[in-house]
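The chain below stands alone and is given in structure tokens; this is the form predicted on its own.
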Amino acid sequence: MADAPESREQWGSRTGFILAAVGSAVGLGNMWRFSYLTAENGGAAFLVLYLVLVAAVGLPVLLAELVIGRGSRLSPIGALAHYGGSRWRLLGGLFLASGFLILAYYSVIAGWTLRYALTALGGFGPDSGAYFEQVSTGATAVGWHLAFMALTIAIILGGVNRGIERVSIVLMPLLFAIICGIAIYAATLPGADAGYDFYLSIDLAQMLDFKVLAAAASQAFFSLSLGMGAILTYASYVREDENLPNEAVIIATADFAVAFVAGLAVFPLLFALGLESKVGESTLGALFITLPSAFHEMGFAGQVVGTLFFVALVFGALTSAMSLLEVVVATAIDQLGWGRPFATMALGSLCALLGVPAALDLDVLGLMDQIAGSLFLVFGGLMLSIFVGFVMPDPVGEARQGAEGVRWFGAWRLLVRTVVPAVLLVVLWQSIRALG
């Protein structure tokens, strides 16, 4: 059983930790996947279910990862062994594999956002579909994928304080400011009201649809970066007196706020320009084809708004990618005794190499997403809820440190033992069916 190193890094401030954790949660899923799923699943019907499931599933698992990480002061493999014995190292290994595989293809999509941010400066062309086909695969996609991975590696080389925390403190406020600015601009467009009507109207029949429920649960889990050890690893760097329940609520609220405001920006834009019928064509199509078409229709304003939007996407993708790479780097440091420079360069390069097939073929990218994003994450979260609910000794006592005034620990333990496993079993079943 590994022990926490005495010289382990710590966050320089509570604000730095919170912004880094929010950055891990906020990513392409908030501005890409959330809007698409909302459009596909009845607007506010999905929104309401998503909020409920963030509270009932996302928040309990988020707090569970925070508690395990802070208490053990180790990365996933060592942390789970610390509380459950060596047999639980396998679950930590699954977290590690999930994060590594997700980063490999996530950085391909993030590379597209880098390319699109630069393209937006000069304005998108009239055929955004043809442009996406041109840049999404092949040597160009490989090059931008490697560039994004190089940027991620450079930040992780700086460590927790001089790398992750410093970047998060700058990028996260900028991201939220950009999204709010675009949402305010979108509100001024003629026809924006139709976008709000679609986004915020509630269809009760959709709320009772089993598929909508499963989609909302999956997004609540995916959006908070759960089941891959990122939040757990970040929590291993916090001080013992941090109020983890409060931090969990802040992280979940900020994550939802970015997704919600992104919807307030995206839907009015699309409806104002008559492109609402195209938003549900595909997850990638909504982001990389439909929106660039909208920015093209807007002329010079589209160049400004499009550039800002894709810059915000780059920021979100980068802060999420940092957390994913930190999981594997921290594990190598904890379990193998590697130094940070060697672990970062070696594992970052290996992850970059693993992502090359996804950059060459969209079918490979989709398969990696189904395996890691739909199966590994959900199964890992399911097993984590079982671990905290039934195996870990006194998780409530661990969570209570620094949070003596919190009164909902009993509800948290009950949710982790009952609601979370039940909902994640449903999501896992749906994911397996989708693979078939």
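All values reported here derive from a predicted model rather than from experimental measurement. Numbering follows the first chain given and starts at 1. The term rigid core refers to the most C-alpha atoms you can superpose between the two forms while keeping them within 1.5 Å. What changes on going to the form predicted in complex with phenylalanine (PHE):
In a rigid-core overlay of the protein, Asn41 has its C-alpha displaced by at least 2 Å between these two forms.
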Given for the second form:
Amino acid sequence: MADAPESREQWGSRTGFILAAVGSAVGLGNMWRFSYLTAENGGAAFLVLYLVLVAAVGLPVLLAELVIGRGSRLSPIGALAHYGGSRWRLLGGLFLASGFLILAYYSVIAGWTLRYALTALGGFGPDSGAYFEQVSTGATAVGWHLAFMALTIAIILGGVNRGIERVSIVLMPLLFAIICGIAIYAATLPGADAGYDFYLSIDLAQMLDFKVLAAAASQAFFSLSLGMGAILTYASYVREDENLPNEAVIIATADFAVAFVAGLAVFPLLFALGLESKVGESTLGALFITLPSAFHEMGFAGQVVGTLFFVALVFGALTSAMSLLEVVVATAIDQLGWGRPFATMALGSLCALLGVPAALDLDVLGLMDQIAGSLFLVFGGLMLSIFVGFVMPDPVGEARQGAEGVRWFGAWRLLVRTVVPAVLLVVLWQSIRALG
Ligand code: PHE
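Same protein, different state: after the form predicted on its own, show the form predicted in complex with phenylalanine (PHE).
Once more the chain from above appears, this time first in line as the rest of the complex follows.
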């Protein structure tokens, strides 16, 4: 088993680490996936359930990943073996597979986003459905997917400090400012009220639906980058005295805030422009079709707002993709002794290749999202909760390091042993049923 090398890279500052972790969390999941799931699952009901699951299930697993990463100072495979013995390497292997698969299709969608940002600058045409079809599959999609992967690879080549941290410190505050600006602008549009109604007034009946529960839980994992070792890997670069419970709360809060504000931007905009009938027909591509229609109808304002929106989306996607690639690169460095440049180039290219089928066929993309983006993450989270709840010798002792004033360790332990595995089992069962 590889032990943590003395020369392991480290974050330059606490802020740098937090923004990098928030960068991993905030991405397409917050704007694209969150909005379409909210639309599909009844608006406010989904929002509330999602918030509850982030707090009761997401946050405990987030802290678990932080503790395992910092304590072992290793990427997932080595980290799990460090605390649980070599058979837990298998779970680390699943994390790697998730990382590969998610990055592959994630980069395809990020590629669309890149293309959209450019188009938005000149203004979208009237037929956004046809535009989506043209951009989302085929040679164009492959090209932009490869361009996006190249960008991700270039940053990961720079390493933890000069690559990931530097980029996150600049892009995250910009993203947040842009999204808030658009939400404020949307509030000034006549007719925005209907959007707030849909987004913020609750239909309790829908919250009792297992399907909505499963969607909200898997979204919590996807959005917080949990269940595949991304946060674990980032935590392997922090200093010993970092207050992990506090960091976990900050990261989860920031991630929820961005999703929430993105909803405050998207729904009023769509409703103000009379596109609400389209909100319900939500599929993978919904936002990529309805939003450009809205931007088209808004004329010049739409060019400005549309460009800013898609640029923010690109920023979010990039900092998330960085963390996905870092998991596999860090593993190759830790476990195989590869150098960072070779690991990044080789594994990044492999991932780019894996994304090509998703760029050629939307159904393949959707399937990859269902399997890796939902099923694998939820299963990974379930196994992590069992690992921290019952296998790891002294998780609370480790979490306490640097966090003397924190008082919710008892609750954490209890959640990780009971609520988290119970909820995730139900969700897993529901997701498997939905697949078959
Ligand atoms: N959290 C990212 C997003 O919301 C996606 C992601 C999932 C990143 C899993 C890393 C690991 O877009």
